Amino acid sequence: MSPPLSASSRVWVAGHSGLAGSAIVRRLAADGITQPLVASHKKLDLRDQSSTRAWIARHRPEFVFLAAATVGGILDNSSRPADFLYDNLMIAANVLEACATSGVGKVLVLGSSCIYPRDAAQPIREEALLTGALEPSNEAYAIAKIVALKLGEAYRRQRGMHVISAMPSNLYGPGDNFDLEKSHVLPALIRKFAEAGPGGTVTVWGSGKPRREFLHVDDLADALVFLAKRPEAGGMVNVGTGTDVTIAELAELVKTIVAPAAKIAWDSSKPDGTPRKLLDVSRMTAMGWKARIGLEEGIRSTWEWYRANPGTARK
């Protein structure tokens, strides 16, 4: 059993400079954690079984929340296969084996809802893992955080290491990717509408009918530091919203949000990815968490950050 989390815990945040990490040290640092230890990837490769293995001995932390990946949205899932594949299935390895072997009390690893099937069933339960085929857009990634959840699933059973891996919707924030080559849906029609400015119009991928459920990465954050104070928590649990809108209705909402008086124009050339994605959030429902933070106020605050942060956002 690990000891509970507290001001005095030694937690490592792995991938701290990310969307996710950056929003697990802010959250910490709300609960006293000011302090958690991080490593800059120039410092540490978690790819380097080796490097990894020795920092964690040496620092030997508590706590580990594991949100270092390599991430991106439908055009580099695509033309990235390989990259998302190795560098994700290296990380989880490395970082797993190496807290067993250092006897790290608790591990939270940030999954995705891409491990589900492509067709499952509305909404997605935990059980609908592993039981139908993957969206082709994005299966190296899914298959990299499958392997992630399994591994922690077999290091809790065989060596008795406290692991959790939470499944969230997709993320957005402030500190999000605006590159329009790298980013996701939201953070790229928050770029494209802020460009296009009034009377211009913003070009988006596929149909608009796709329905998709975001989730305030604040709220992510909120969440996984509820689930490391819970000594009963472990194994796979989704994170959501458990509401739902569509690729049109997310894009009129940016619209009005940046840039009222520009227009939209579909190019269904492009592909829509996954139909559905709408989570089942029962489980940490019933633990007592819900997502705080509604779509339309989620949005204007990242708005707000883009503005704000012009040459970190615009990459």
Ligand code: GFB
The other form holds:
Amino acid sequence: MSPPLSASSRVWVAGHSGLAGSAIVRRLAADGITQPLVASHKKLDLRDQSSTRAWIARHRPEFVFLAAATVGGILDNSSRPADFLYDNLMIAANVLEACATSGVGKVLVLGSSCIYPRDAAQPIREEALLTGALEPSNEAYAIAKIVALKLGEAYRRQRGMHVISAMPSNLYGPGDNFDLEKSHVLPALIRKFAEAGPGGTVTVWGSGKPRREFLHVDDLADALVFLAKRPEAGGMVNVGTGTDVTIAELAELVKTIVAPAAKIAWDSSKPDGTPRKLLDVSRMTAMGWKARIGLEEGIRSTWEWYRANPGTARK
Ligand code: GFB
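With the form predicted on its own already on screen, would you show the form predicted in complex with the ligand?
Expanding to the full complex; the earlier chain stays at the top.
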């Protein structure tokens, strides 16, 4: 069993500049881990096995947060299945194999709630994995994340490596991707309402009926560090808030915060995706962790971040 995470631990945040990775870096800093190991995309391509192996062998982290991934919203997922499957498979395989070879103590792998069957009973328990067909719009990404989870279990069983796979619900927060073609719904709506302004009309995709559970990325980072500190934590665990809203309710909430006088129009030619993916979070609750950032508060702070970071946010 690996020692728990502490201020003197040697920690690598893979994917440190992304939405989840940058939140993990912020959360670690609060625990005195102010200079975790990081590597930019340019310096290290995690899809490349030999450079990933060499980097990990050279830096010898004790803890690895695997938050590097090719991610995107419903449209980006459906239009680039090869990128989503290949990139995420290679990243997970290369990092886990290199961690096992170099004797890394503990690896926290970030998954996604889309790994569960499209028609899973709600709220979704971890046991629902591989009990039914996946949602087609993000099947490629989901399969890569299922392989990552299964690889983690296999390395744990065969090589004794300590791997925790966390399955978060839909993430959002500062540092999100606001590109309208690639982003997830929440940042897309913030940008659309901001650009529509008072009296303008915002086009929202689909029927508005799908339900989504939104987890602020700072809550996710808190959960991951919580898990890293517990020597007994292992295997697979859902991380969410335990509550969800319809896309129509989300659109109304973002409208109220960003542009109350704007109007909403629906584009039913765009896909709804999975009808619902509310996670059962009882494993995390039983361990003593729960999400703290409410949806309205989280949207307000993300909106503030968007306004304060025009160059970064509006790519
Ligand atoms: O967030 P989102 O792109 O991804 O879409 P998923 C959620 C819902 O919001 C869908 C609707 O029903 C969309 O049709 N929606 C409405 C919009 N307006 C918009 C808009 O302007 N932009 C976007 N993007 N959606 C993702 C997966 O699925 O969930 C990933 O594609 C990942 O693999 C992620 O797992 C967590 O929630 O449908």
